[in-house]
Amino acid sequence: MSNALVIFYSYTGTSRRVAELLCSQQNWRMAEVLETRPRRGATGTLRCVLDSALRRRPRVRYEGPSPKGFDAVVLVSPIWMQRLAGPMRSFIAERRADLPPAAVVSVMGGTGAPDAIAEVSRLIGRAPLLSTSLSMRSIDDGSCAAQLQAFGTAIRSAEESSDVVRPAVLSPSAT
């Protein structure tokens, strides 16, 4: 899918990197999500920890293209507590019918990244067409960049699959 857009939210910056990484690997654009009340020092994080504890929604507003206009998304977003950041969970949530198919990359200090998938599947309400983790210490040494050209070239390739699988073909009764 040559005309796929990068939409991330990015608390500390460090999505924001995997997010330029990737658009400037594969020559997509990006987009961003940003909250209307912004997070500063430890009431901020508190909120974190609130937000995923409890999945609320904050406010969010979006800077970027209709992603209508894309063949694909690609969410990139940092988990919180085991769960999907919760400007991002509002993001998916608000324009779930505008989204093609996605495609997410979880940034996590530590676990999570099935969870996050689960709810970002449940957001949308279908399952990400493909998704990949990666961790804080990959993306601060930078050895995080063969993982993630590796992923936009899955997606890319996505598009190009024209084999359909169908059920019957994989039933061993179906010869």
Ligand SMILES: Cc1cc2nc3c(=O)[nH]c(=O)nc-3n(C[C@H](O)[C@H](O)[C@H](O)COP(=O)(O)O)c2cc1C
Contents of the next structure:
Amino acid sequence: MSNALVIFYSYTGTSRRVAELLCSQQNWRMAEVLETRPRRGATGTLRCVLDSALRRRPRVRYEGPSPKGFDAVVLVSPIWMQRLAGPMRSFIAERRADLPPAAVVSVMGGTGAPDAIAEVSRLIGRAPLLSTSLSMRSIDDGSCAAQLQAFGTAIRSAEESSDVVRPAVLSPSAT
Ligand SMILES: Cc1cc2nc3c(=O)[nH]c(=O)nc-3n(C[C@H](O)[C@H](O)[C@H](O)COP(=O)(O)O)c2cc1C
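Form predicted alone done; form predicted together with the ligand now:
Complete assembly follows, chain above in first position.
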């Protein structure tokens, strides 16, 4: 099946670029999680830190089609302080009843994906279909493209098999 929806949150634009690339590679639709109170500058960064430290759920709004109509969702989110970015936490918590099987892409400087994957699993109530992580460097220099292509292909294969709910880490660089 090819009917996946890519849902991203991005503070500084990197996760947006990943979502756009995945959608262009797979011809999937894209949707965005936005904050009702946008963050900027030093205060915004401090809020990121506190959101992660306290696992806060900032208020968000969702722009996109209902995930219910799709076979799978791909959640693309930055890592903050070794944890899932707060706005994606809020989105999953609010919409978990509407989510089909989810794959997760963690976008980060270097480390922190395992805690984010564990939190997504707790929030949804089951392990993601697949997960991977991408470093900012690989996104900036374009070298993430092959890894992302393989990830999309794996999601299609997972959807096509009956064994759709299985925890897996695709990339050798995933942490
Ligand atoms: C407050 C804050 C905390 C961060 N903490 C981590 C971290 O713990 N590990 C990491 O690898 N990257 C960390 N980063 C880097 C982001 O994950 C990285 O810049 C990511 O590409 C941002 O995605 P975005 O541009 O879509 O917002 C942090 C960034 C911010 C702003």
